[in-house]
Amino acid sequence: MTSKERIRAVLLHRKADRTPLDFGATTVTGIHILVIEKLREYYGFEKRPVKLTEPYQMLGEIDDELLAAMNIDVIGFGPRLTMFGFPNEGWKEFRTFWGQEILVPEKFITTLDENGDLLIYPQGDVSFSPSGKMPKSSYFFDAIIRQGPVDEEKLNPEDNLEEYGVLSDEDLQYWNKNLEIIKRTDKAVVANIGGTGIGDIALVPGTFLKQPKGIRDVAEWYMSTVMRPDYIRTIFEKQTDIAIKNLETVFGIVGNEIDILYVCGTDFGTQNSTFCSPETFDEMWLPYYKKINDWVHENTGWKTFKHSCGAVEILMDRFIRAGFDIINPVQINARGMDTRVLKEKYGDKLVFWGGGVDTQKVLPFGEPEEVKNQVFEQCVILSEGSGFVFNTVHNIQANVPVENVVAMLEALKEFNKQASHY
C-alpha cells in the first residue's frame, strides 16, 4: 500500500498493510525542534538548521529525509499565517535560550524584557504590544492577555469575529500553490484551512491581530459559555457560516486531493474531568460542529479530525453526533482514558489518532525498554480491527531523549512486522 491508500484503509476501519504514523502533519501531532535536531543527528543527516514551522509551540519541520527514515504516512498543511500572524517565508537565522541555531520565519521578530525573556510581536510589529512570551528557561511561547476590563454594555461578537473572514487572494494563491504538492505526494494530506476552531483557547487571546477585541482572556471566555451563552452562540454561529464559505472556496482548489479537514483543536478535557458538562457541550458547541461536519460529508469526500487533550470519556458520543469521524490524541493517563473501554465502545465509529504512548510520563521520564512495552501494549488494543493512526499524547516534547523516540519508532516497526504475519 502506498502510505495514502494505507491512511484512507484506516479512515474506512479496513485492514491496511501496516498500522500508519503521523508525525508534523498537524499542530498537535508534531514534534519540537530540538528533537528534530537530535533526531537528525541520529539518522545521520547533514547538519543544518531545522526551520521553525509553528513558532507557538516551537515545532519543527519534518522534512522529506525525516519523512521517509521515520516511514511517515501523512503530511500536513496548515492555514497561510501562523498563531502571530506573519507567514512562513523569508527564513533567516535565529539562536534559541538553549544554544540551537534554527530557521525562522522573516517576520519571527523578538525582544527580551528586563527578565530576559523573550517577547514576539503580531505580524511582526513591534509598534504593536507583544503577544507572546518565552520565559529564558521555557522551550515555547506563552499568549500574552491583551484585554482591558469589559464593559457589559459595549460588548460586541463582532469584536471576537475580527480574525474570521473570507479567504483573501493572498490565501488562494497559497491554497493553488500547495495543490501542486498534494497532487505529486502518495502520502495522505491533512488540511487545516481554519476559522473552524470554535471556541478554541489557543485561538481567544488573538496571539496574531495586533490589537484584538472583545473578550480575550482565557478565564473571561470561559465564564462567558455560562454568563454570556448568547454572546458565544453568536459568535460560532456566525464563524461556522464563514469557515463554510471557506470550505467550500478551498474544495473548488483542492477537491479530494487531501483526505482529512482538521476543524478543531478545542479541548474539552482536564487530566480529571471535563471542562463543561455534556449538557453544555450539546447547548453551546455540538450544533456548529455539526453544521461543519455535516458540510464536509455532504459536500466531499474528507474526514473530519477533532483534537481534545484529557478525561473526555463522556464526551466521546457527542464526538460522534457532531458527524466527527477522528479523535486525537488518546489522552492515556487521563481518568476514565482506558483505550481497552475506548476501543470496545466507540472503535467502530471513530479512528483513535494517537494515544500510542504517555508523553507526560513515559516518553520523556521512563527507560526506553519502558517506552517499548507501552507502545507495543497500545498498538495491539487500539490497532484491533483496523482504525487507529500511531501517534503520541500530543506533541513530542523538546526534554524527550531521542533515545526515547527511537525506541517508540523501533516498537511500532516491530508490532508491524509481528502484526503482518497474522
Contents of the next structure:
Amino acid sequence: MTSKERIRAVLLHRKADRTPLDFGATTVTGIHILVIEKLREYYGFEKRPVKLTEPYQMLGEIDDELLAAMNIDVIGFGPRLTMFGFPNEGWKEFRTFWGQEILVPEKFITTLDENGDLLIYPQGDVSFSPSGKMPKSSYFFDAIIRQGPVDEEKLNPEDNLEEYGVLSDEDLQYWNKNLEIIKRTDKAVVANIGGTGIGDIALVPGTFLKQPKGIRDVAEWYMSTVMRPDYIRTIFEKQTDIAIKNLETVFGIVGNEIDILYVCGTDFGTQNSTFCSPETFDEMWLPYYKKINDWVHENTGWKTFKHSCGAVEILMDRFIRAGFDIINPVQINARGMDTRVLKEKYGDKLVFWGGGVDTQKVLPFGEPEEVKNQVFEQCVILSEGSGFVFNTVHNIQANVPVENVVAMLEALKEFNKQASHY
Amino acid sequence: MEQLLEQIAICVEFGKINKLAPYPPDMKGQDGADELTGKALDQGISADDVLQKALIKGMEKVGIKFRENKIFVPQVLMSAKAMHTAMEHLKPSFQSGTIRRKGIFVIGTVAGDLHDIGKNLVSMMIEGNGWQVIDLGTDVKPEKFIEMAKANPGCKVGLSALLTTTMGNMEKTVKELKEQIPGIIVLIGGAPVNDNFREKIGADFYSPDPQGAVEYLNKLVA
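Now that we've seen the form predicted alone, could you pull up the form predicted in complex with the partner chain?
Below is the entire complex, every chain and molecule, led by the chain shown above.
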C-alpha cells in the first residue's frame, strides 16, 4: 500500500497493511524545532538549520529525509500566511534563546523587551505593537492581547471578521503551487485553507493582524459567548459563509487530490471538563460545523478533521452529529478519555488521529520503556477495527528526550509487526 | 438586610453585574451586584457583612458548581466580574482595615509560562472567599515570588503552570521559596500538574479545581 492508500483505507475504517503515522501534517500534530534537530542527528543526517514552518508554536519542517526515516504517511498544507500574518518565504538565519541556529521566514521580525523577552510583530511590521511574546525561558510564543476598551454601543461583528475574507490572488497562486507537490506525492494530504476554525481561542487575539478590533481578549471572548451570544453567532454565521466560498475555490484548484480538510482547532476541553455545556455547543457551534461538514461531504471526497484538546468525551456524539470524520488529539489523560471507552462507543463513526502516547507525563518525563509500553497498549486499543492514525497527543514539545521519540517509533514498528488483525 | 445580602449573593452566583448588563437573560432589567451593594452600604449594612454573607456565599456556590461541571469557564468569569464590581464598593473598607480578611494569597504563573486563565479563575475564587489576593501575573520568576512572600509574612503562595516545559520552573520556585522562607505554604495547579508531581517537588497542596484550593486555605485558618 502507498501511504495515501493506507490513510484512505483507515479513514474508511477498512484494513490497512499497517497503522499509518502523522507527524507534521498539521499545526497540532507537529514537532518542535529542537526535537527535529535532535532527530536529524539521531538518524545521522547532515547537520543544517531546521526550517521554522509554524512560528507561533515553533514547529519545524519535517523534510523528505525525516518523512522517510520515520515512515510518515501524510503531509499537510496550511493557509498561506502564518499565525503572525507573514508567508513562509525568504529564509534567513536566526539564533534561538536555547542556542539553536534555525531558518526563519524573512518577515519573522523580532526585538527584545526590557526583560530580554522576545517580541514578534504582525506581518513583520515593527510600526505596530508586537502581537507575540516568547519569555526567555520559554520555547514558543504566546499571543499579546491587544484589546481596546469594549464599548457595547459600538461593538460591530465586522470587527471580528477582518481576518475572514475571500481568498486573494496570492492565495490562489499558493494553492496552485501546492497542487504540483500534492500531485507528485504518494502521501496522503491534509489541507487547512484557513477561516474554518469557529471561535478558536488561539485565533481570537488576532496575532496576524496589525491592529485587531472587536473582542480580542481571551476572557472577554469567553464571556461574550454567554453575554453577547448574538454578536458571536453573527461572526460564526458570516465566517462560515465566507469559508464555504473559499472551500469551493480551493476545491476547484486541488479537487480530490487532497484527502482531508483540517476544519477547526477550537479546544472545547479542559483537563477535567469542558469550556461550555453540551447545550451551548449545540446552540453556538454545531450548526456552523454542520454547514461546513455537509458542504464538504456533498461536494468533495474529503474527510473532515476536528481538533479539540481535553476532556471531550461528552461532546463526541455531537462531533459526530456535526459531521466530523476525524477527531484529534485524543487527550488520553484527560478525564473520561479512556481510549477503550472511546473506541467502543464512537470507533465505528470517528477516526482517532492521535492518542498514541500521553504528552503531559509519559513522553516528556517517562523512561523509554514506559513510552514503549504505552504506545503499544494504545495502538492495540485504537487500531482495533481500523480507524486510527498514529500521532502523539498534540505536538511533540521542546523538552521531550529524543530517546523517547525513538522509543515511540520503535514501539509502533513493533506493534505493526505483531498486529495479526491486519 | 438578610434579603438584600441574599440578592447580592444571587447576583454573584449567576453573574449579574449591574442593571444594564444583559446577562443572565432572565435577570434582565433587574438591579445587579453593583446597585445592590451600593444600596446595602447606604442602608448601613457593614462592608464586612457584604463580604461574608453575600460575596463569599455567592462565590462558594460558583466554586462548587464549577467543580461539579454544572457551570463552565464563561459563567465563572461573569460571576467574578459581578463580584469585582461589588468589591469596588468595599474598597474603602479594605483600605481602612475594617473588613476581616482570612489572609494573604500570592499567586502567579511560573517563569516562561504566559498562560493565565486557570490562574485567574483560582485567583478570583480565592479572593471571592475572603482572602486578599496579590496576583503577580504570568512569567513570574522565583525571585519575585520570594520578594512578595517576604514582604507579606504569613502569606500562602499559589503557583500555576500550563506547560510541561515550565513544570521545571515550578519545581525550582517551590525549592527556592521553601529554602528562603521555611514553613511557607505553597499550592500548585495547572493542566499537566498532579498530586504525584506536588509530592515530588515538595509543594503542600494540589487541587484539580479552584474550589479545592479555597477549601484547603480555609482549613488552614479555621
